[in-house]
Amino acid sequence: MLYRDRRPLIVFVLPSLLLMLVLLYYPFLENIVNSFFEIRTLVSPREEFIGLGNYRKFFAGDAMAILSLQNTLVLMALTVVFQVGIALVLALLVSAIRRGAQFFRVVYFFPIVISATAIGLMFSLFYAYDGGMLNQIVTALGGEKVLWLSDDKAFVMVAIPVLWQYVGFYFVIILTGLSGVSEDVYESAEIDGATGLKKTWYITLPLISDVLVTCMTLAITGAIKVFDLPSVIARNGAPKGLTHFLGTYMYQKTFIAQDVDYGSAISIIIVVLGVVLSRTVGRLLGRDGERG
């Protein structure tokens, strides 16, 4: 009855719609157009139409772009396995706790409320060669200092804080899903002899499959557009660009190298890749969940 005449609601919806059009959709469409033209600097107008030249350059002529794509795909797999996997294990453990569960919820969720820049600076101090916490521990144990951001360790050292930060986010989502599972289901399962891991595998996981699919989709899209932590810990993909991801490489090309048209093409590739992968995962896992 209160919202029978819905026309006045347009007054409240219109401002947010205008903001999205101006700040999101218009720049996105501009990026699509820019990716087909040659643009020398941020303040230069569009010059020559080059068609798919920037996209051909990305996939066929730019080794660093392929490396950034590989790093992004590897990080995407790691987020699904470790972020969602660890969050699932923690949620299952905390859901079984009768007292003190609220304490663990706050502790595990806490990294989400910390600025990514602050986390990046904190891990940069951990990894510092002189005076860093990790090297202080190593030298105290009688070892020699380690260059934690060296060629063979840089990717892992950058991936660790990225994975750690969002475990609590997925933990809360999964824990909320677990709270929606009726205790009657578990009691019936126990009567039928399902206990321990069997109860988790055959009862809990199928009932929260939609929640897990959502978490995996968010993890994949988050890994594809990751930028802040890697850019703080390893500026310009140091060393030798080995820790570049699609987001950091796009930033370097657009704002540092002033290769605006190429940066626009990379941004479109990020969007398309995110949409395709998230939809693919949603369809595959969603169908599995329906069969279950």
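All values derive from a computational prediction rather than experimental measurement. Superpose the two forms; the largest set of C-alphas matching within 1.5 Å is the rigid core. Positions refer to the first chain, counted from 1. Compared with the form predicted in complex with the partner chain:
Relative to the superposed core, residue 11 undergoes a Cα shift of 2 Å or more between the two forms.
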The other form holds:
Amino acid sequence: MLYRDRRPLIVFVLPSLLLMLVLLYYPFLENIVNSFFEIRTLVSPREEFIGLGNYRKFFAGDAMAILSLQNTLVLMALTVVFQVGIALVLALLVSAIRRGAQFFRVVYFFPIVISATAIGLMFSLFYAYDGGMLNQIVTALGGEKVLWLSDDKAFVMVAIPVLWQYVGFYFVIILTGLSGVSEDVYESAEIDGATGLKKTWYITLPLISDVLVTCMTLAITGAIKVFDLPSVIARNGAPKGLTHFLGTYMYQKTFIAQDVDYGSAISIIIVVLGVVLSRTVGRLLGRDGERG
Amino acid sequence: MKKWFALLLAVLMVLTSALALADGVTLKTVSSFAGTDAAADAYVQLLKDYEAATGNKVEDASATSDEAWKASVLNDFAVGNEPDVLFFFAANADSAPILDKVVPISEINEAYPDLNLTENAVLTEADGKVYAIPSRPFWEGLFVNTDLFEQYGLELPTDWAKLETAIAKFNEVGIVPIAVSLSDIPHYISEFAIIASGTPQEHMARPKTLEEVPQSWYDGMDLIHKLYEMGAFAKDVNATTEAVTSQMFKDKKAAMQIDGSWFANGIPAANMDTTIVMPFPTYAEDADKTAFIGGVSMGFYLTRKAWDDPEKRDAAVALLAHLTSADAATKIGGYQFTGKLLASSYDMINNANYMLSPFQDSMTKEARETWLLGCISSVADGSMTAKACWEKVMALKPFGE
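Switching from the form predicted on its own: structure of the form predicted in complex with the partner chain?
Whole complex next, starting from this chain.
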């Protein structure tokens, strides 16, 4: 009876909708408009209309912007392979053990509950050249101190904690997906002669493909938005902007350079890229899943 | 029961409103007297004194001064959420965007002639008006841990040759010669490298085109590269942070650091007689050996929003007068360091032929970010030339058309 007349439900939906409109969609639309105008400082109003000038500058005139885009795309690929990949392997292993599964759930999920700033600080202490944990180990073993955030190593060093932090998140999601696969299916497969890896490949993975697609979509959108960890570990894209991602570069351009219109354009690029890539991945893997 | 509860709430609301009205107005303030700033406590006490004397309330949102703080203050102005009284940068690129939302001191003095607020010409803006009242001068120079120089039998770096000798020796014994993070705060060394490479007049230039950029500005960038090649900086100079390098200096793991009077306030009390400040040694022959950077860069403002509010105007003006009184100036404008450090700062100031303003404060934000964060690290390690650096910066018209 309650759901026959759905009009009262609007009362419950409306507040959150209004909040979304005011705090998310309205600023987003303003941001789109801002990206087409010259805005000189954080306080300045929109001045001259410059059309697609900021977008042209991003793709054709700003080497650092292209580098931050490349870094983001590489991180995205690494995220799918390592975050989701390692989480899948761990989830398969933990789901196969009879005792201690709960322990591993907690252990792998733990980094998620630590703030990214704290993890960033922890890793910057690991990487510190003077007195850093890694160099203390290296020197204790008789080696020479290593510059962990050098030009050629910095990207990998920043990517490692970013990848590490969210493995547990996808691990828990995949493990939950695995728990939904009926034991009957495995028993039938065993009767048909399927064992070990064959069971995983032909039964488990197809049956949790929806969960994997969701994980990959989340991983890709998460990689595009990455900001907090890199900005703590490598301030201002250190060294020399080589560890800038779209999020950190957008922050630097908007709040330090106060190139507000350009920062707006970068944020629009982040959103468009996120939507396009996550939809593409979803569709590609979704179709594969249907064929399977 | 519900009716009684509702009635109770209504009575409480009326009482609260009445109390709020009886307590006077509430003023919002913002300053950089917070965090590790040695004047933070004195500033809070000044606000409490004002509250006690007037019955008004002050909601203060002070925070440590950095780029994020500046951005948040400007953001508040942009969305109409500016405070009533604030302590902020003046007479430079940071203050330009807020001038139409703050009140010139002359206008306040005209309406309140008894106050006779200071109109310090040093803080005159481009439109010829003064909007801020200064409370604390600043200076920048080369901080030196003299005990490390004594320990290794080195002369203080009063000229370039002695600086090079010290760098070589400190490298040998595993002490970082100059503590700096080029990826975080390259601001001070960049200015001093240019002062060391040419005349004060060249440092005072505000070139509009690439052709007008003085040769010493190129030479200064090359000097940073030279220092890098000599091993004057820590190995991770392009990746560490200013917090780390400053701590190294305070812990005597680094021998020198270029910084300002705010840094002196944070030197440990035990080091007051083993740390001094002096002018950075010059490299070019025509450079002035006594020149240092200093002046007044911040002041107290009254916002137009408070001025136009008849209920707040008197209270806000009174707070401005209170915070800029002679008594307040000694409490929040004074230095907290002592000993040889204090004496050396007087020597540096008193013996100087030139006190120069940092030219980066006159640059547009975009050009300054490009110069400091987009160039210095790369010029230092040789992956960008000084010429390419200034071409990139000057394309952004740092000092206007």
